[in-house]
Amino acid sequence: MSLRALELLNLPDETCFLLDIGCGSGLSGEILDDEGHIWIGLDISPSMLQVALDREVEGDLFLQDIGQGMNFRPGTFDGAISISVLQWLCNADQQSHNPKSRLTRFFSTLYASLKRGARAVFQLYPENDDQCELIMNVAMRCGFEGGLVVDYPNSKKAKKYYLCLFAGQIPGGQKQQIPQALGEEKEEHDVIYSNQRIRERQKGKQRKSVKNRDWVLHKKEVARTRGKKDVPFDSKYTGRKRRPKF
């Protein structure tokens, strides 16, 4: 599901700065790492974040109730993904919780934190059509465009819901369109990027590697700032000299 969410983000073949909403123990973050991206994770559960820390995930982690909004600088992220989280904002777990207000706070602050034209993709398990309508209406009122993508709609086991949102249109670019869902019959010449890229992966055409010198240096610097031990010293191939031997 994380890979499918990345496909729907339609990111360029370069390192991007992404937000993982409801990151849990960092399973989705590992996918983002494998694809060469830098990420920040949010989760409401301290115990899940502790598991992520114990697993030494690469992303920076924040304890955050997304229903209270986020405080990132405007235009920070190139995209955002969320796996099996969004539907929980529709529940009133406390007497003070109002689902519509919490959704509004979340989507408005998320919209501000994304670059213009960036996408946010949410895999979710809606309880009913009313819940879907509530989520989509609030997102649109907060400035988002987009819609719901339902993969394999005729399958009970494989059916998956993805809310694909656009934070405005790409400046000077072609108008963004809702991606084609998997499992829908469509003429070959009408197949758009989401299906095509997945087929290319299955044929062995891998995404262009972005784990270059700058990516390696960044990973080492992050590890050093976190106080990790045994971080390898940079060699002449990464722009620094090794520690002198005595």
Second form
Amino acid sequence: MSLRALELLNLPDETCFLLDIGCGSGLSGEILDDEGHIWIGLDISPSMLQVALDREVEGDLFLQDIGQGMNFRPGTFDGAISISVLQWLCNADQQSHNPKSRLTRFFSTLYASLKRGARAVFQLYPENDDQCELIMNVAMRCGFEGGLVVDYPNSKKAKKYYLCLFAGQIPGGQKQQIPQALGEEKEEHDVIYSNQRIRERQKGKQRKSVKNRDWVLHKKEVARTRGKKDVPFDSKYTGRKRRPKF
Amino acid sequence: MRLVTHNMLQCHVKGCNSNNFPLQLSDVEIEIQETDFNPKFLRNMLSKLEWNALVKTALEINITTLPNVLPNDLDEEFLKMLHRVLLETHIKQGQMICPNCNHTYPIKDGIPNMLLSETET
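Give me the form predicted in complex with the partner chain now, not the form predicted alone.
Below is the whole assembly, all chains and molecules, this chain first.
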């Protein structure tokens, strides 16, 4: 999932400064390490962070409640990923918690801390469509562009929601597009298939005849060894084309 | 926590919007952890760094190798020194204090505790 999120981030091929929101025990961080990125992880659970410390991940860890906002200077990060976290922000664990205001604070501070044109990819398990809509609404209101990418929408098990957000557009760059989801390009596949068929038929027309002189000689040789009697003699005319009929 | 990260941090207590950077370090314990040298990344990061704040922070924890003004030509030696300061110097214990609202963020085992109380959010 982290790899897919990283792919959706569409980073340039160099070391980037990334944010891992809800890093937990550092599973996703390890993948970021492998890809050679420098990252900062946030998590609200001290015990999970302790596990991450024991695993000796490379990134810097923070004990932080993302509903309270982030405290990074504007334009710090080249991208942010978050694996299976965002739905927790919709829960009100304490009476004073208001999911909407917490989401607003989270997204607005995140928007500020990202570089212009940077992407944030959230893998999430929304409880229902309302929750999805709430999260999207808040994100859009905070200035993000982008949308939901649903991988394998027809599979119950492999179905994954990725919220793909852009913090503005790259200055002078082309407009960012929501990436293509996996496992839903069925129609496109059909088109490719029919293309192949047409090409095959064309190939048939252009194909060269295999019945050349060598082939005829070989056939005759085989017939003779099998003892056939009326095999014509070989001559310089063998395997030649007949002159066209007038 | 690496110093490069510290350079990105500001206080996020609600209403504390000015003079909230850099967070002051006190009672710190420092550890050096060696990592791979990556000059390209450092060059990219330079535009994001607040140099004055970095120098100030470095002096607070007795690192005096940084020049007061960012030099124009970035030779290998300078970048190596910068790498040492930014990416290999870890703050293990101590606390960070906001210069504006005096909120204290404790650092334990290299993990800063950025949780706020109800009244501060």
